[in-house]
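The chain that follows stands alone, in the form predicted on its own, written as structure tokens.
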Amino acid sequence: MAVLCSGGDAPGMNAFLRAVVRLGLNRHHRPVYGIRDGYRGLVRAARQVGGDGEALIGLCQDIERQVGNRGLIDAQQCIIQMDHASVSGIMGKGGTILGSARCLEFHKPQVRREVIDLLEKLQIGGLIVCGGDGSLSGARLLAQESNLRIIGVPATIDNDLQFTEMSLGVDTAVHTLVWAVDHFIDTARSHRRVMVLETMGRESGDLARMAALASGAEMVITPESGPMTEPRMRELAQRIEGAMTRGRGHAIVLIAEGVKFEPAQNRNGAYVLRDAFQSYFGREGAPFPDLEVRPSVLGHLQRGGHATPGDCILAARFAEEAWKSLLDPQAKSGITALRYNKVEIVPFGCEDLPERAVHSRAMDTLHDDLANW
């Protein structure tokens, strides 16, 4: 069996790798190969071998000779046979020791064919792909085009995969955002400011929504609530000004990166919102003409850091379910998913969770009712 991490890194990938390797070695007595740099590493290894039998023998010898940490140290070795020591001490570390990358070449059918041929020659019957939407799309194509057993594992802080309630990395990212809000609040209170913080999340507002609920941020703006127009931004500014009039001394506004604007904007949403708020607060006759609005784009800060216990536990549950499916001769390829607090395998191309959209709206309503306006 082989495992790779693909696309953007997410906290919990290392915990998942550790769980996969330890379960393979300790419970199932099966070797586990780690693939360096995701699909890119597979493509590189496939091209190194090509149709050359001697090159294939050389690759197998390298894998057998440089096991575990020795293979990980050699940056040129794309396929490493993992051992206990190679995953020791990585449980809570962010990122992934295998490396992760995006590989546009993998969109080409002939490139995927080369990878499938290599995996078959190495007698690898199962592949676990840990990543987000694009990575799992690649896994689906491999499953369709080969006899390999492919298991996808959702790992993205965006939490934008509709078939699972939670992906690896989300819990850690929410904790990081709460930590950031706690630090911004100190300055906001001290200087009577409005802080506009932009979160990640792509087209989903889940990350911003959960962070707002957990941190007590006064306002959260998500893509699901529709595009931001000038009247709408003015209405939000009026809400903040009204709260200030009633004695509030600051405001924290979270805006998800996927929020659209009308007319369309080329800048980060936090800066567009800052300009709109500042224009409103500085108008003639405004009660707080000196009220400052400070934007911050939190960026990749959210993707790093020590994985939370929640992510480490979810990683172990996903790993166990992946192995269970790989060793079941009656099972098919699919993706691990957390649904109603139960981990299960759902097929590639599965239907969305019908409750997700309703759940998002309910969380928005809950936050608005908790906000102190």
Ligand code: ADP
Given for the second form:
Amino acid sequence: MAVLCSGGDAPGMNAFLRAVVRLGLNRHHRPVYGIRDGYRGLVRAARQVGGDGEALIGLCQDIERQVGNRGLIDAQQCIIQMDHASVSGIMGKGGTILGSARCLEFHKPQVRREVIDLLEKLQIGGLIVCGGDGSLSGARLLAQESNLRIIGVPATIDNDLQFTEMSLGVDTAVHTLVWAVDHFIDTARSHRRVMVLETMGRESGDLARMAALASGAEMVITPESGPMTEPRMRELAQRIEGAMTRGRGHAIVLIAEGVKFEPAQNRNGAYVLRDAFQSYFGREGAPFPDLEVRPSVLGHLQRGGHATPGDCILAARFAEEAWKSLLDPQAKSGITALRYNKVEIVPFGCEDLPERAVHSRAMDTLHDDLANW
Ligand code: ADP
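Structure of the form predicted together with the ligand (previous: the form predicted on its own):
And the full complex, kicking off with our chain again.
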């Protein structure tokens, strides 16, 4: 069995690798191969071997000679036989010890064919792909195009995968955002300011809305609530001004990066919102003409850092389910998912979980009703 991390890194990937390796070695007595740099590592190894039998023997010798940390240290080695020591002390560490990458070539069927041939030659019958939406699309194609058993594991701080309630990394990213709001709020309070903080999340507002609910941020703007127009921005500014009139001193506004504007904007949403709010607060005869709005784009700060216990536990549960499925001859390739607080495998092609949208709307209402307007 082989495992790789692909696409954007997420906290919890290392905890997952540790769990997969330890379960493989301790519980199932199976060797586990780590693939460096996601699909790119597989493509590189496939190219190295090509149709050449001697090159294949050379690759196998390298893998056997440089096991665990020795293989990991050698940046040229794409496939590493993992041992206990190679996953020691990595549980909470952000990022991934195997490295992650984007590999455009993997979109080509011919390149995937080369990778499938390589895995078959190495007698690797199962592949676990830990990553986000794109990585799992690649995994789905590999499952369709081969007899390999493929298990996808959702890992992305965006929580934009509809088939699972939580992906690896989300809990940690929410935790980081709550920490960030706690820091921004000090200045917001002291200077009586409005802070507009832009979160990641791609097309999804889940990260922003979870962070708003957990931090008590006054306002959250998500892509699901529709495009931002001039009248909508005015309405939000009016709401903040109204709260200020009733004695409130500051406001924290979270805006998800996926929010679209009408007309379209080529700047970050936090800056567009700052300008709209600032011009509203500064209008002729406004009650708080000195009210300042400060934007901040939080960026990759959200992707790193020590994984929370919640993510480490979810990683272990995903790893256990992945192994269970891989070793069951009747099971199908699919993706580990958290549904109704149970971990299960969702076969590729059956990923819909319509309740997710309902759940998100309910969270928005809950947040709104808890805010102090
Ligand atoms: P994430 O997994 O974090 O969403 P990307 O969308 O960049 O990140 O995808 C990571 C990698 O997965 C891509 O660089 C590519 O190698 C592979 N991938 C993404 N989409 C596809 C696809 N439709 N077909 C094949 N491979 C894909």
